[in-house]
Structures are given as C-alpha cells and as structure tokens.
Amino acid sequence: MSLLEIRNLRTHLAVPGGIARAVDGVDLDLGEGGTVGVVGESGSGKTLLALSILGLPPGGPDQIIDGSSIRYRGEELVGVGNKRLREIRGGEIAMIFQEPMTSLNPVFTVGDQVRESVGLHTSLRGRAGKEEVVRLLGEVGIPDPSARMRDYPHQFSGGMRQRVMIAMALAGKPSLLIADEPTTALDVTIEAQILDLIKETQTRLGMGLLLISHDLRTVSKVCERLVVLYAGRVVESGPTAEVLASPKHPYTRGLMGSRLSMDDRRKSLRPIPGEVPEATSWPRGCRFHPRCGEMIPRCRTREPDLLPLEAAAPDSGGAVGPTTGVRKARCWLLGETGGGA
C-alpha cells in the first residue's frame, strides 16, 4: 500500500529577483514501512520538498502550484486546509529538523518541550504525561532521563539534542518520519549512532522514512530506495544498491566522486565544478549541463524526460536486463527520445 505519493509537485516562491521554482515537477513514492533517501547539494530543493509535504513552505501552502499532488494514504494534502494539516503534522507525519539547537527553545527545559509534543498528540496529562516523557527520552538513548528532562538544551551535546528531537517526533506515534539532514555537524561516530537509532526506530514502529541528505553514503546505510534531486528536478531514482553500483546520471556520479570513505584514502576527490544555479533562472535544456563534463549539444537546448531504464544488475557480470525495481534517469546520453518541459 502506498503511504506517500507525490506527483508533479511544484513549489514556487516569490523572492527578490523573480519566482524561485525551487521544487519543479517532482514525483516520489513511499510505501508503508518503506525507506526513501532524497539526495542532492544545497539548493537542490530537498528541504522545501519536505516542508511542502507538511504544508509548511515559506509563505504557506499557497506556494504549492495548482496541478501538484501530495497524497498521504490516499488523502490529497494539497489544498486540504490548515485544520487538517495541523492534525497531520506531528501526529501522522513528523519531521526531524537539521539543526536541533535552533529548533529547541533555549529557555524551556528539554522535558517541557517533549511534554508539549506529548500533550498535543496524545491524551496523556499530569503524571502520565511525565512518565511518557521519561519513556521517550529513555527510548532514544538518553541516560538517566528522569533527571536529564530537567536540563536545558545548551546542557546537551549535539548528538543528545538530536535524540531529543527524535523523541519529540515520536511522541505522536507517526506513520511517516521525515528526517532532514539529521546528522549535520555531528562527528562520524555520533552520526552512525543517530542513523542506527533512526533506522532501528523506523523498523520497530513500522514507520515510513523519508531521509534527506547531501551525502550518498548516509542514505546508503538506511534507505532501500534513492531519489537524486538537482535544480528542483529528479535526475535519477531507483533501488539504492543498484543506483550506487551503476549510477546512470552524470550528477549522481559526481556526487559519488566528491565524497571519499576511509577505504578511498589513496584516491583523489573529484568535486563537481561550479554550483547549483539560482532557482529564479534555471538553465535552458538539461539543468545540469553547465557543470557536466559529458555534455552533448542537445543538452543545451532540450531537457530530457525522466524515463524508466534497464541496467546491468551489480552481480550480472555486465549483462543488461531489468532491475529489481523501477529505475529512472533524466539524461540524453541514455538514448531518451522525448523532450521535457
């Protein structure tokens, strides 16, 4: 069963200098209990995609353009109204934000802030509410939660603050958890612990997980499927293992080449030249072509469609055949015949 189904999502913002088409025709599917990673550089539209799902883009849900569709368990969320969106936020769809220190209120204790989430999304009050706060903090790995709930955010490390954010997100027992760069600014050891906690919690509670990151390595540890976003468009998608074993879009290959693991210390970084263009003036043709080392003349004038493709499975010895899940890519080098809008 489909938990989240997004079709032709376009979120356009009025900014100085014009209209920013920051999310510009995105499709995405997430099944019950499934995990999808959304990857791309800063400016690709990842966070705005997440905020749009909750009806929280800057300027409000009216910034989502007519013709966009966001279906949660079959219910259309675009145009549903603020009352229903408030019921969904936190209770059915929860979000972990990128930087917990700016998301937590510095003048309230951690316990008060988790208790507020519990009060909003459950009927627990008084002693029962306090016990639920202690349970949630303990569940996410905070030691001595009955004592630490009286502390303030500045008394917690970055990793512990992120655990508090996860506890707040879990208060309403959501069916879908959106994690927006949840390990930014954490060292690699704490990052691994937070990712393990998110994955373990997602599996135990049977939630769907939408993990947003700029790092392919991060989503490869957690997500079954991968969506690569660039300049407001999906440029490649498919099962994570297959995409990483055989990336089809030059941008995906660029992301892989610009990050090294401990096993790659003898290799050289291959950064993608240039930067993501302004959303008010996407390039004509393929939006990646000004930065692409594999560009052909057609890339300058026409944008390719995002089309299904066949690829060699990682263990097939190079034989071409259907993949284990639908893979798509948006690139003229793959022999596409249609032109995108």
The other form holds:
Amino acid sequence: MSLLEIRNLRTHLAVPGGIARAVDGVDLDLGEGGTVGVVGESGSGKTLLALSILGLPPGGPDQIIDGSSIRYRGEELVGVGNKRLREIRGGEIAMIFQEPMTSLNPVFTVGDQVRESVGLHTSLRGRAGKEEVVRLLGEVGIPDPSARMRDYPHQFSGGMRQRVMIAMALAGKPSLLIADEPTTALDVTIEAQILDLIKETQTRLGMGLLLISHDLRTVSKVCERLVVLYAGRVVESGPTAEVLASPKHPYTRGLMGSRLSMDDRRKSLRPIPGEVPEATSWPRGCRFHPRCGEMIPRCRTREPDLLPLEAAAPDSGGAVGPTTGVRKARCWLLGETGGGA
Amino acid sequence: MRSLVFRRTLTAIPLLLGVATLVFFALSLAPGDPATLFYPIGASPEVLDQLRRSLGLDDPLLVRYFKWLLGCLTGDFGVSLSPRYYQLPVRDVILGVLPNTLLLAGCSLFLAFVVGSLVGVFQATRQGSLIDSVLSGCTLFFYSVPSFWLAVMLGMFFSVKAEAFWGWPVFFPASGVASPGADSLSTWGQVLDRAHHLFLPCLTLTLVMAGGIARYVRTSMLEVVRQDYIRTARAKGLPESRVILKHGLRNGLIPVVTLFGAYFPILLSGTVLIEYVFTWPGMGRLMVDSVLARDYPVVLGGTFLFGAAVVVGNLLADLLYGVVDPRIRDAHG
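Alternate state requested, the form predicted in complex with the partner chain (shown: the form predicted on its own):
Okay, now the whole complex, with that chain kicking things off.
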C-alpha cells in the first residue's frame, strides 16, 4: 500500500472573473519513506496541490471537486470529517511553508507554538511537553533551545524560523512531510543547510517527503522521483535522474534551459517565453502549446494524455519500491501511444 | 518591558505640563469677569475689588499661572464660583460627580469592547454572508447616528412610550441616577435601583461605541485570517475555534488598542449629550453647567482633567501595545 495516492485531484477556486481550475486532474504516488519532488512555475498549482492534501485550500475543502481522490495509507481524505482531518493535519501529514518570516505567529513564543503541536498530537503534557519542545528544537539545530524557546519569532533569522517550522512539523511524528518551497525565501547559503536538514530528518525518521519547488536543482538534490506540473496538470513524471538525463516534455526541457549550469559556462540561458496562462481560461488543446517551440498542429486542438513511456527503466522498479517506476509524459511529440521520442 | 513603561511614563510628564499651560492661557483669554457674575449687577466696585483680591484675580497673569501649576500638582484647583456649589473646593465638586461618570463610562466601555469585538470576530468568520451584511448595516447605523438622537429614541421605546410600543410594561427610568427615596432601600435594593437607572444611558453609550469597535475588529480580523500563520495554525491540526480565538484574535486586537486609547478619556470626561438627555449628573453635565455659569475654576480643573485623561489614555494604549505585541516591546525596550 502506498503512503499517498492521488487520483484525478481537481481543486477549483472561485475567483473574480470565473472559476480558476488551478489543480485540474493531478495523479501522484508516493511510497512509504519515498521522496517525490513537484516542480513547476508560479501559477502551475503546486501549492494548492499541497494544501488540498491537508484539506486546506483557501476557500475550504469544498473546493476539491467530487471525483477527486486522495488516499493516505488507503484512507480516503476527500470528504473525510473535520475531526479526522484535524488528527491527520500535523499528526500524520505535516507541512512546512514557503515563508518562514510570516508563517509563525508573531505574538506567541516559538516554544509555545511548537508546544501547541506537541500537545495536539502526543500525550506529553506539562514538564514532559516542555522537554519534548527542547528536544525538537535541538534536533533541528537551534542552539541553546531551552533558552531560545522563550523568544518570539521576530528574534530569529529566516533560516532559524524555518528550523522552528520543521520542529513544529516533526512534533506530531508525521509519516509524510510536505515542504512547500521551504528554501525559496532564504539566502543561498542557508538554503543548503535547510535542505540537508529536511533530507537528513526524512531519512532518519523514515518519513515520506513531498518537496515542492520551482527549482529543478533543489528537487534533484533530494528527491528520487520528479513530477512536473504545468497549468494544473502533470506533464511529466519519473525517476529524477532519468527525467533530468532525458527530459521528454518540452516544458521540462524549458525548465532545465531556464537555469544556469556550473558545468557548462558557455551555455546560454534559454528561458521559456511568456508565462503561465490564467487558471480561469486554460488554452484549448495542450495547455503548453502557446509557449511551446515544438508545437505541431494537433497540439492546438486536442490535449494529449499522460502516458507511460516504453523506455521506462525496467530494473528501477523493485529497488526503491513504488516511489520509482514508470516514466510518463503528456506530449503529442511522443506519438499517439506515448512511445519513446 | 519595564524600560518601555518607564520611558513612556516620563514622556507623559511634559505633556501634562503642556496641557495645564494651554488650558490656563486659553481660559485666561476668554472674555468675562467672574466677579461681576458672582455678585448681582450694580454691586459696588469696592465689593467687586475685594472679591477679585480674595480670588487672586488681581495678581499678574504669570503669578496666577504658577499658582495654578502648583495647584495642579497638589490637586488644589481653587473654589467654585457658582451659586450652586457656593465656595466649595473644585476638587470636591468634581469628586462629587466623578463616580457617576466612572460608573456609566466604565460599564459602557467594558461592554462596548466585549460586544464590539465579539460581533467583529463573528462577522469576519462569516464574511460575505447574509448575517455579515445585516450586522454591517447595524454597526454602521449605530456608528453614524448622533448619540443624542439614539438616546432620545431609546428613552422613548424603553421608558416614555414603552408600554404603548411593546404592549406590556417595560420600564427603564430615563432620568437620574436613583429613584426618589432610594436611600431607604437595602444595599442590594440600592444596587438594583442604580443598575435600573444605568440601563438606558449605558445601552446608548455601549451601542454607539460598539458599532465603531465592531467595524474596526471585523476589518482587522479579515486582514489577520489571511495571514500565513493562520494557515500554519490550521495545518498543525488546531480546531477552527482555537485558530480564530487564539491565533487570530490576539493579532486582530492589536490595532483595537488604538481605539481603547481614544475612548479611554470618556471615563473622566463623561459624555455631554448622553448625560444631558438622561439627566445623569456626571462630568459632562458638570462641565456644560459650569461653562454656562462662568464657574471658571471648575472649568479649568475639569478641562485639565480631560487633557490628563487623553494623555493617560494614549500612555495606556502605548503600554498595551507592548503587552499584546512582543515586537513593539522589543523595538522600544
């Protein structure tokens, strides 16, 4: 049984100007202890995907459309009662957010905020609860935790606040950690430390990790599998190394061309032209076609399906479990049946 | 925090001195001779001179100013000139009515902040719903109507025409602080009688203030519930009630502290219009009566007290900011 199994997840938001189909039919699998990276530009639906898993889309769980399915260890989370959902939040699935500067409540001490999570999801109270907070803060690398737990968030740097967020996430001993752009708001020097901390903690505690980022490099450092999201849909997925070695979708190639390489200094940047269209009116046909340099006439009229590639590595399946496995892509260039390009 | 209290309190001292100075000179410039008002028209100049001398009015302005400052420090504001409080020390005149104002304004302030905050939070959690719109209409109404009009209307519905309107006797007294002969009641009887009289003026004042407070809290809470830390609170599995009442309200009330500072002075100044309509013998009424009677020592003393209340209100608001918002505590600590 996989840890997380998402099928046809659609989360639509009512916005001025219509219905934003921000997450629009996403499939995603994550095995116990596995790591999956979700990559895409701003507006591709990454954050909403993560929030939907916790039943926390901005307008409430009702925005998850009927027919969507999110299974956590086989338990359906779409439509589950509030009480169970609250047990799952923080207790089974914990999340850390992009903005450590604003994600902590400014008027409570960090100790109080971590302790709140401890109190919600464990039986530790009083002195034991306090000791647990100190232990958690120490575990995520906060020096002198028993003194610093009495400080307020504004007395911490961005990196330290993100460590507090991680401690808070770990308080409920979750089996799945969702990290939504955890390093985007941080200095580059801190970024590596926080990523290492997340990766190290994930391995040590055997948690599943869903890492969301706009940066392929970040994800490739940490995740076994990669899911590329565009306009609310998965356009390509597969083992990270394979996807990066031979990206099949023009959008994935575009993302790779949009970053500087340390290895090849002569290579120039090839950014993807334009930006992600409005979620209220996705383009007809393939949603990427207006920005695609390799468009063929069919792309304009019909949307390709997300199909397995024949070239999927057969030997990677058994080694790491269900987290690796088949490669899929959504592109007409790969042929009607999805055969190798 | 201790240094914040110390520094803010220190800065209040020159402010109070400024208030005392401004009040004194402003009233010295006002036309009219208290002596001529005190004695009937046609009193001989010698008698008037003698009165001026005994009141210290013949001293040079600066001498009177320093006497006044000294008086402010010792709480001695002179004696009343009005026939009503004949030669009673101003302090005693003020202390005689201050409890009435403290009772009315204190109860109203407390109720207004409790009711206003609750309504504002409730609306914010149901933004855009029918009940939100209805309550917004109500708060706008109470916030905008003149307080004396509301006082008169409530007086009509609950007192003067209560029986005709409701069909059964609902009666709350629309004037005074106690029934005639209340002195002979038991202690509890007196308390109940006072509360009975307090009802209408307190309701009026509460509604007027609560309307503004509710609108303020609603706006503030709508801003707060969009913040990232609210999402964090939900993501850790907190029930919605605790998300709103713990993580939300504590932040949402920070700007409301300003309102507290602004409303605080009514504890000492009273509210002229409402006290007049309900003939509530408080500071507001005393001040208006004293102005009309040219009882300038009482006006001076009262005005100084109001000014001091504004300074103290702002001081309290500053300190409360420090209590509710740790960032401010540090920035100034």
